[in-house]
Amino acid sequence: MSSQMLLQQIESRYPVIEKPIPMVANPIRMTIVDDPDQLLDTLSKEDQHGVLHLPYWTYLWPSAIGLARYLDSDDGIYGERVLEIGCGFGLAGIVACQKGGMVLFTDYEQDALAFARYNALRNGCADKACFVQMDWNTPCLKGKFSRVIASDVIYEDTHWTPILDMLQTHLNPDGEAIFAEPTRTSAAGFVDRLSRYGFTYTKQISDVVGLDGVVFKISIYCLKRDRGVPP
């Protein structure tokens, strides 16, 4: 599907706006949902268990910007196979593509993947990108990845076990998983589990300016396998 046809499909469902996201060299042009607050009521839905699911993917969160900028400073991605989980609009994965990675973009929401695909096309990354709808509770992945990247996915404890199980299965023995999140206290629970799954981590905090001009503290967790624990 051409970028124009994909944009027409997106615009038939959502009001959109294009935002340039500054990087070291050139900005990434991101087409995103315009004023997602107005869609909260219409897009929120309950699953079969009565759990309310809010359309968080319709926001370009500061953590995604923080992860993208972290990857933009990483010169070791070239030629690597990269998995992005919960890709949303695809910003971090696009940066990984531009750094030379072959990126599999995954998200539970088909509409999020449509935005990610369009943004990858607009930024000249289509030849390095693949897109798969996936629930990380039942991953449909083949092989292993040198990098697994994600932003704003470790805020609920119900996410931790399936994400860590997926890392154990699909992260290369010498690979790295990188998670960005806005210094929530709940992230401590995720970090506490890492040693049980055979991972060590480093953490750094950076200031990130969100789309609204507000500065956020974003934590970047870099996970690697503990060399003393077999994969």
Ligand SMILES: C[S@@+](CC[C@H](N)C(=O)[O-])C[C@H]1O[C@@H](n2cnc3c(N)ncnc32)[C@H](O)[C@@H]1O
The other form holds:
Amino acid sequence: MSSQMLLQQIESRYPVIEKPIPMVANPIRMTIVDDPDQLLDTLSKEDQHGVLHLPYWTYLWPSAIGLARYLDSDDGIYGERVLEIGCGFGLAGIVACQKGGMVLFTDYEQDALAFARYNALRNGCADKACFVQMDWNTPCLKGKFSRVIASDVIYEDTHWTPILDMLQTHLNPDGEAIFAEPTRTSAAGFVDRLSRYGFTYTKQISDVVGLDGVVFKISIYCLKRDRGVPP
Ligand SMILES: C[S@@+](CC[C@H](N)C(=O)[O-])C[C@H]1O[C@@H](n2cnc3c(N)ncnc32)[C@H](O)[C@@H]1O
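Switch from the form predicted alone to the form predicted together with this ligand and give that structure.
Now the complete complex, all chains and molecules, led by this one.
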């Protein structure tokens, strides 16, 4: 499908706006949902257990900008097989493509993937990007990745085990997983689990200006397997 047709399809369902996200060289032009708060009531849904699921994918979170900036200054991605989980609009994965990675964008929301696909096309990443609808609780992946990237996906403790299990299976033994999150206290629970899964990590915090102009402290965790601990 051409990018024009894809955009028409998206615009038939959502009000959209294009936002440039500055990077060191050129900005990434991100087409996102305009005023997602207006859609909260219509897009929120309850699962069979009565748990309410909010449409978090309709926001471009500051962690995505933080992860994109981090990857923008990483020259080791060229030629690597990269997996993005919970990609939302796809900003971080697009930067990974532009740095030469072959990126598999995944999210369990089909409409998020439509935006990510359009944004990847719009930013010249067609030959570097693939898209798969995937729930990380039931991963449908083939093979291993040298990088797994994710922004703002560890906000619920129920996410931690399936995400770490997925890393155990699909991260190369010498690979790296990079998580960005907005320095929530709850992230400590995720970090506590890492040694049990045989990971060590480094953490850096940087100030990131979100789309609303507010400055957020974004933590970037880089996970690697402990030497000597088999995957
Ligand atoms: C807080 S949003 C972050 C979106 C994007 N990474 C960003 O930072 O702007 C969480 C994302 O994870 C996705 N997600 C939540 N649970 C998921 C699951 N079990 N499997 C796959 N994706 C999931 C949501 O659809 C959403 O896109």
